[in-house]
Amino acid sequence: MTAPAPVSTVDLVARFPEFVSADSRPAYSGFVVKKENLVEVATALRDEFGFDLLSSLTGADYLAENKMEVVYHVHRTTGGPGVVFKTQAERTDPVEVPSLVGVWAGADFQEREAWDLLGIKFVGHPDLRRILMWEGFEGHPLRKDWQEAFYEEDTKPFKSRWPEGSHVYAEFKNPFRDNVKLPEGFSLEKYQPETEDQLYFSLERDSSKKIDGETQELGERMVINMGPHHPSTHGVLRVAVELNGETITSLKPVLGYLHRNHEKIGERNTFLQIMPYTDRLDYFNSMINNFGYAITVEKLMKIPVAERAEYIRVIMAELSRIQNHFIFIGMLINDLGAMYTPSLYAFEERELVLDIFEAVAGARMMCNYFRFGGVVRDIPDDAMRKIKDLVFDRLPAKTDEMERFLNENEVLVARLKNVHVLNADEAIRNSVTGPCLRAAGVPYDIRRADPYSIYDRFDFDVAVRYNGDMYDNYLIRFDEIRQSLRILEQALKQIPEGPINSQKPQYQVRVPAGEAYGRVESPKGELGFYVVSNGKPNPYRYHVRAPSFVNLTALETMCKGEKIADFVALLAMFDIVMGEVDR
């Protein structure tokens, strides 16, 4: 492998001119490359240049062009910006692209997203089903053609809501009040659920005999479901696991049974209205989801953040992430056993972070506090002292505190250490980002590879540990809390006087045309926004890359060869919240 082009050489029309060009579209970036020479275009950026990281794969439809495209986003895990790729098909069923899961894994599951809502067929991908829909269910949602049973308009806000305010419930125009519309032909009375064979057979076809490189004499192959209502999956997810004894031969999640299809909804939104929809993503970080929405939309805008409001977002989005690594080794310890007080403390120290959240944005878990160009309101005094109290005093004497407690217990050493996660080539291969990449020895966090906001300027370290192993992404969090307390104290003592919004309130905003992304380190991994604005109040494209969704693409990877005994808290590793997995 040569050694990685400067981001400044990555010309991709020099390098295959015959089938790359330059996005040309105005406000569009990036390159788009001809279907058939997709793959080779790939492994020369994975292979020469050195963008190993397939960050976002999502679709969009062009239903005026008569057109889908596929966008990419891929970064390079040594840092730096990254690079957006495009492919483009006609809009004529079977719409066909080649599958990049052989050169990125991390594409699986977002190529199966991409089927699943807009009806892109990848040719090639390994295990092509729905993802978050059920069989049952017409169509392919994100279509810009596709109409739900009871459709009325295409935008919000709907003539019949504002300003008349005359809305009928449209389940009231059935009798049945049934919002479900089934494909031609299907007979609810006669369905057998014919994708339950699909899952076992693909959960046969990926079983190994060989484990560790050794073969396996196999025994009676036993299939278990794991959820999707159990109480270590943190959420309405199902896991079917084969095992030969109590050897994990091979595992799929089942996921979709708590979707409700946030992007079409994000479509039909206002960009404001988007906003607190963000906050029901990751519901323990609302306010790291506005923090990744706002950036997104503010890169279309070409606004300013006002400069304290920039202080103010650091601030809210690190004690977010000391809560949910908090709540994190507390339910971490509830799942190996340990029921209730570890996890008692832990969400103590949650409530008390919640409590300025409820200060400065009027609600605990569903902020909806950020807004373009800065924050809706300011921090008020009381509520400034309160943070550096917990910052300066109670939280590091908290942290000392818990690992204290747990740190050396027999019994978690026991369970954790030398119990493989990842490593670092199946972890970037596989997408994963956030603590299980740096405790697998990747030393990648977006606020140091690709700073946002005002994270260049504060002096901290990015926590990494090389075990792999359960333990280090354990300890990992407590490295993380650190840091993040670092980066307070230090916005806390440089935090300005004056505005908190460089633009006026508005209840709508102008968005010019054009597409941009967005992300953020969020305490479970890279949070990116994909935005299509045509110059409509609402966004014409609205994507959200979800790192809970896009790290389960690994959990058969990392399971695979362990025990069913500790499947639990090797899927808790991954610190999943079930409404991003499903949006």
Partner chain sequence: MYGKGIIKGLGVTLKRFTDTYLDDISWWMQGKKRYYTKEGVEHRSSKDARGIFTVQYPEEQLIAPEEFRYEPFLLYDEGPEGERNIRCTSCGICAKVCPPQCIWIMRTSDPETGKPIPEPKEFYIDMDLCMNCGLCAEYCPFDAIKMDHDFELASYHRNVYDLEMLLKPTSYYAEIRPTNYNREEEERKAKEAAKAAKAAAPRPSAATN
Given for the second form:
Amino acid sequence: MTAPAPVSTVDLVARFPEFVSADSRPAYSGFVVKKENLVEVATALRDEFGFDLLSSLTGADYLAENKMEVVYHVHRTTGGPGVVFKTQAERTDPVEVPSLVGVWAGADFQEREAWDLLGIKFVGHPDLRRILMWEGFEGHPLRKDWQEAFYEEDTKPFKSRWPEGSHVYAEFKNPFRDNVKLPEGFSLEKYQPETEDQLYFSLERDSSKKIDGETQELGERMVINMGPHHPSTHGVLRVAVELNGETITSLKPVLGYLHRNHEKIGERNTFLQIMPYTDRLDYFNSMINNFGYAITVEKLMKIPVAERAEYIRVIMAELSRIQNHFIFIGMLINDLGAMYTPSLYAFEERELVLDIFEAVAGARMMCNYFRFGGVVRDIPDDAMRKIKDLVFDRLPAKTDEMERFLNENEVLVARLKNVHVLNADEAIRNSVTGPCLRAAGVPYDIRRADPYSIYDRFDFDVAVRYNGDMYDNYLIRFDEIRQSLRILEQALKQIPEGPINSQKPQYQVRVPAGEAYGRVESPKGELGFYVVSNGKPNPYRYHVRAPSFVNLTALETMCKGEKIADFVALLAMFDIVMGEVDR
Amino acid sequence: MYGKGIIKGLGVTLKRFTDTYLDDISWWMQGKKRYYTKEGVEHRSSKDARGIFTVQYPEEQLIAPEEFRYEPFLLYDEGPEGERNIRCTSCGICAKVCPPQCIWIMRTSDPETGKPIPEPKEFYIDMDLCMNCGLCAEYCPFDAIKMDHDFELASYHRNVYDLEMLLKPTSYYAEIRPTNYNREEEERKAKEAAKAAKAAAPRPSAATN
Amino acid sequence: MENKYEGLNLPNYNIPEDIQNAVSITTIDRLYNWGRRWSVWPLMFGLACCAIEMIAAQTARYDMARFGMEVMRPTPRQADMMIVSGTVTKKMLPAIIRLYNQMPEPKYVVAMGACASSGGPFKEGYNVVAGIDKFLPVDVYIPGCPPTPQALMAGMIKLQEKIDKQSIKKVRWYEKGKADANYVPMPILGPDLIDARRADEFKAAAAPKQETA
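The form predicted in complex with the partner chain is what I want next, because the block you gave corresponds to the form predicted alone; please supply it.
All chains and molecules follow, beginning with the one already shown.
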């Protein structure tokens, strides 16, 4: 690998003049690559230009132009802004585009998602199955010409609500009086539901014993399914695990049990209406989800953020991060089998943080606090006093207490120490971001690597640990809590007086046409939003790059060769939230 | 020594356990009531909370901050003879801004001219669709729809509220959100004063011509 | 909060004062209900955002143990109440029905939050079931998105009141002639979710379409 070129010189057009062109649409950026040469260009980007981290991969359906586009956002783990490149294909069924799993393994789940929801077939993908919907589901829902059973209109607000709005259940408008739509000529007698053979075949194929070329005796192999109803899978995650004795030989997560069609609904909402929906992505950190979405749309609108609002945003985001990490610690101990006491202690601190959110934003979990250009309302005085009490007084003491309580506990150390999670190479290859990447020794934190908002004004360290085992993954959460407290202390001292929004409050914002990708460091990793606007009140394409979802790509790498007893703890390391995984 | 970490941890638990009783004793010595009082609940939600943390719900309740929002309700001003002047003008902004589209409004129209009258004929909110985001209250230009503090809404059936169930008096709003209420009333008065001043002043266009 | 059903003793029945501590006179119904209302074990079953508030309701600040509801069992075989806490998706529905079918009676279903009651903000979604009441008999609906832990507890009190009024003869799982009241047929995941109980309807709907085509 040659030394990475500085960002300004990333000129793919000069490097590949025959098949790369700059994206010339107004307010679009990046490069358009011919799909036949996609793999070649991607390999060059990774090896010659040093873009080792594939952040986001998604598709967009341009119905009017009869085109499907796949959009790739790549970044360097050494920091700096990223590069976006696209490839276009004619809109057929299915659309065929070469797979990039061979270049960035982290493309795996994201390509499967694009196949599932948009019907883009990635040629060369080793395991292209549906990921969020079930096999046998009719159609690809995110295509612009696909309509669901409760379809009313293309965009909100619906005309039936006002001025002649008489309450009607959506069911009454549907022929089946239910959220069901069957294809033309569907016959229940002849219908054979799809089996799960494909899932089990893929388990068998990727089984590590087979890869080693060893012979495998029949009966030795056992497949168990964990979830979707399982006390320790952090929600409705299902994992099919293949075991050899106690050792995991292969593993496939089965997702989609909480697939709530966030993106389809988002494309129907107005820009403002999406804000409360983002709360429900990672429902522990609604403030940070709001943050990510707000900065993305602000990028599109090219509006500044009020100075005081910037500080309020940072304060809320860091408080959110602290309570999230407390819950992580509590829940991890729960998963290890120490039912309750530590998680009860963790929840106490969380409740106090949520009290602040309730006083400031109005709700404990679903804050809906950010607006384009600022925030909804100023922090009330008593809430400000509470924040200061917590930040300067209680939370540092309680973090110490938590460490005293757990860190040296011999049982905990025995369970966590030297159980390998991920090393730096595996993590980067699989697009893992967040604390898991930093615990593997890569100091990659978007607050530092590509600062957004006002994070460049604060003095803080990127928490990093080097062993990449479970104990480091656990300890790094404490480090991050302390760094967040540092940021909070500075923010609370520096916060200026002034207006809390640079814009006038308006319920329908004008967003000029164009595309934007905004990303923030959520407690789970890189939370990205890809928004395409065509100048109308609703986004044309709205995609969420959820850290929990992409991190799960590495689950198989992480768990292969480990004991099944450690699986629950290993899964807990990613701190997944199903609302974000399945969206 | 093996087991030292566990003992250290147990020390933390023991301290938390005894803290409850130490606080009990100190409150008792000061002659204050720790449980079932507002003061006690406040203390248990403050930074000084230690030991017991439970707020025993039906008997005592957490103190809801003013901005707390649950489900929306509609406001009416009480007239001098007990009549209800509904603030809503059925302009439809709440229905337009509502993300899950759970608000249905039917506008009243004059039976003779057919022109719309600023008052809702029907107003439905499907409480089981509402996502408590508060956008309707935030963007209502007439302060006619507000978010409630009442959360004890559990029922044995689906909850679709009509106009009658949604209406609550302004005095109730003033009670749950005093700061907001006072601020809005002041703004309204200032606006009305400005309007009156404008009406009283001679038209500038007429003066110049 | 006064609750006239709370005690075990029947009102208006005068027990001599000297044996009041030792003797209780009641009906079988009331004895059953009294036992049930204070030991409703929830299924440890979380779907989405509401599940976090359900967990919060179990923790120190709210402490559902005060209602005899602290024993959350992950297995349906040891649970009395299913709190459907979150969005019910079509993909998840068969698992939920399977869990419900495995629960022994008494079994109560609480729809916690907007999504479980009606589909909530995600109702229009293609993978969302518009309310768990389409498939399971719901005892209590709790509005809110998500309901705060206190709102959940208000719902639990509502459920306790409902239990108080039940009669062994008339509850849906013991009623005569309703042998399979506890069993809901499994839905099929086809091109879309197919409710097995409505198979005939779907067949009828498909038939004329074929003719016109």
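Between two forms, the rigid core is defined as the largest C-alpha subset superposing within 1.5 Å. No experiment lies behind these values; they were computed from the predicted model shown. Residue numbers count along the first chain shown, from 1.
Inset, instruction - Would you say whether Y340 is displaced between these two forms, judging by a C-alpha shift of 2 Å or more on the superposed rigid core? - result: Shift at Y340: below 2 Å after core fit.
Inset, instruction - Establish whether a shift of 2 Å or more occurs at the C-alpha of V123 between these two forms, with the two forms superposed on the rigid core. - result: Result for V123: no, shift under 2 Å.
Inset, instruction - Establish whether a shift of 2 Å or more occurs at the C-alpha of P505 between these two forms, with the two forms superposed on the rigid core. - result: No, because once the rigid core is superposed, the C-alpha of P505 moves less than 2 Å between these two forms.
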